[in-house]
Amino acid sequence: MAVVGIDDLAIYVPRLYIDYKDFAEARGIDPQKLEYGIGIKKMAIADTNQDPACMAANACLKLMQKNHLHPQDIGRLYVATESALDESKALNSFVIGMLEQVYGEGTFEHAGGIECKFACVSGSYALHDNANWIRAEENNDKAAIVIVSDIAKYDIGSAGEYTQGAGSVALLIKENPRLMAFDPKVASTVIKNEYDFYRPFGKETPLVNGGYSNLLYLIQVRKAFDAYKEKALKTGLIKLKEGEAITDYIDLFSVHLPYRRMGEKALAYLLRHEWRHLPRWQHVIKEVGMDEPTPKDPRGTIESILADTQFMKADEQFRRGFMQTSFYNEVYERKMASSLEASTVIGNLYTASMYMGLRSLLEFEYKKGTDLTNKRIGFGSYGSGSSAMVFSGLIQPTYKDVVKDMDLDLEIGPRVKLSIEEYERLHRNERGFSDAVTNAQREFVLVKVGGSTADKAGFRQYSYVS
């Protein structure tokens, strides 16, 4: 079987941002709630002439230019998003139209692809669809590009407003990748019809059941992890000894990050699930200083667990205690902390959040001097509605060729801090696309929407600004 994985990746993040201190003051909350409770210092905000399509095209162009790729090198181009621009026309067709402004008309006509939607998990489905396309040798020696691109936007004054952001990540998928090779035959999914988070047709911002969604994320990723564990043991990818956990064989973690703190909670939830039946658990309990609580109805629904207020209060106390133990902190610092750095200064990216986490992990571990050769990364991807995917991959010996030039600040570029008044004007769409805050430089921007006739309604035009 062909060795397939991620050869390289490129990012695009809008240069506008809100500072958490200004945001906290405007909303009358303690800044520490944002810095420590949520884990955010800056939230990237899209300018008036930016949308998920041009952000996707910008990330893709960066990826192609840095790898000296030509259109004929690419056989597929997928875009995963939950910020679709059209009920019919796929986002990747907009992207191809923009790229052909640079590479020539018709240069990408052979590159098939679709827009993928399943909230934040769809990028992972797109990734594995294209990996299997290459494994099946349908690719004719061509690579695939998967782009994850989103704008996380919530109603002003809502709880979700703290977790906004915007950006895109383009991933180059090919045989014998320099960066990371997917572990074969272990990717696992779970799916269920839920209304934890959704955005009805015609609504710009989502409807969110926050507590329900957070718990569902944890439960669904755990279920997918259990399926992954079963496959990893069956295939012989991982061989457990007495008293060991699967998490002991995962060297690094990258998970879905609606906000930084949620990643920390996800790791704690997974470790508790994996460790509570192992000998080490009695030492964990001793350090926490209390027994792990159980709900009145352990097999109950999420609603019944959330309604069990006595359990929820006790479980929160236990979780906080667990996350202060040496057991948790050793794993967190060594395996996850670096993946959360980018989230702190960018915010929520929906489909792109976990892959920005991967990008963050690689850069900041490299800067720490960690040798990542042959280290296994475990991914916990989640999308509301709801589905989770857990998979893993091995970092390749050639990874430093890719990672050595990564610089998050340099790649984002000089940033412009918005006042709360300016941010709220952008949020309410009071400025047109021709009234952008920043000047575009070497990037695609939106230049026109609609036309003079009814058949041009919603027609979007983009231009590359050199």
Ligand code: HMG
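Predicted model, so just to flag it, every value in this text is computed and none were measured. Think of the rigid core as the biggest set of C-alphas that the two forms share within 1.5 Å after superposition. Positions refer to the first chain, counted from 1. First, how it differs from the form predicted together with the ligand.
- For N140, the Cα coordinates differ by under 2 angstroms between the two forms after the core has been superposed.
- After superposing the rigid core, the Cα of D308 is displaced by 2 Å or more between the two forms.
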The other form holds:
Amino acid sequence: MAVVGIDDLAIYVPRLYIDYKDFAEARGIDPQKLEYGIGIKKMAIADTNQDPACMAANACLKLMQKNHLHPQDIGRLYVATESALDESKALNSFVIGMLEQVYGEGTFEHAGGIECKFACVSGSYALHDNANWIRAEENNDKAAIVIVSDIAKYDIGSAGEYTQGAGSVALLIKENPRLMAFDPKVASTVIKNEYDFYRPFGKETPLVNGGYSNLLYLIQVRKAFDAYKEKALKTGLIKLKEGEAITDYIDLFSVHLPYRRMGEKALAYLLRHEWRHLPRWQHVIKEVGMDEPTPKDPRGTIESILADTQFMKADEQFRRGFMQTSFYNEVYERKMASSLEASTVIGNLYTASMYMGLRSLLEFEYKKGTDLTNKRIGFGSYGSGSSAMVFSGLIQPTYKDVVKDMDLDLEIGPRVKLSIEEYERLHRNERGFSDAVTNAQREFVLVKVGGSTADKAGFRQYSYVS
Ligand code: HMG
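What does the same protein look like in the form predicted together with the ligand, given that the last one was the form predicted on its own?
Full complex below, order starting with the chain above.
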């Protein structure tokens, strides 16, 4: 079977941001809650002339330019988003239109692609569908590009407001990739009809059951992880010896990051799940200083766990204790911490969050001097509504060619801090496209929506500012 994976990735982040201290003051929140309880310092905010389509096109153009790609090299261009602009016209069609302003009209005509939706997890489905398209040799020697692009916008004054962000990641999927090859036959999913977070038609901000969404994320990723484990053992990808856990064979973790702290909690949840039946657990318990509580209902459904208030309270206490143990912290520092750096200064990017986390993991591990060759990354992708996907990949010996030039600060560029008043005006869409805060440079921007006649309603016009 062909070796397929991520050859390179490029990012686009709007340069406007709000600072957590200003935000905390305006909302009367302890800044320590945002810095440590959530894990946010800066949230990226889209300018008046930016939308998920032009951010996606900007990330894609960067990816193509730095890899000297021509549209003829690309057979498929997918965009995964939950910030759709039209009920029918796919976001990637807007992106193609923008790219053709640079590469020439009709240059992508031979290609294909769709817009994918399943909250934050759809990019992971898009990656695997395209990897399989290449494995099936339907690609005629062409690569695929998957772009994940979103604006995370919550109601002013809501608890979700401090988990906002905006940005895009474009991923190049190829045979014999330089960066990371997907482990074959192990990608695993779970799915369930849920209402933890959703955005009905016509509504700009989501309806959220925050606490419920946190727990559901943990449970769904754990279930997908169990399915991954079954496949990894069955295919022989991982062979466990006495007393070992599957997480021992995952060198680095990249999970969905609605906010930094959620990643830390997801790791704790997985490690507890994997370790509690192993001999090492008695040492962990000793360090936590209390027994791990068990729910009344051993099936542990979300409904039964939430109804078991005594268990919830004790489990919260145990979870906090576990996250302070040397056992947890050693794994956290070595395998996850680097993936969380970008989230702290950008915020939630919905579909793009986990892939921005991957980008962060690669850059900051490389800067630490870690040899990443043949290291396995385990991914925990989650989308509300809800579905989770767990998969893994091996970093390739050629990874340095791609990672050596990664520099988050440089790539975002000089950032502009918004006052809370300016941010709220943008949030309420009170400024027009022509009244942007920043000056666009070498990027696509939105210049007009709608036309002079009714049949042109919803037309979106973009322009490349050189
Ligand atoms: P909240 O009401 O701020 O939660 O909502 P909290 O009161 O539990 O506080 C959060 C943490 O801050 C806690 O830490 C507090 O102890 C701590 P933890 O117990 O979790 O370790 N804290 C403090 N720490 C230091 N100093 C202090 C202090 N005070 C409190 N003074 C919530 C948080 C995330 C629920 C909210 O922001 C929200 O609803 N966000 C939107 C939904 C969301 O992000 N859900 C995540 C899971 S679902 C998901 O990831 C999918 C999603 O990306 C959408 C998609 O799939 O498309 C959202």
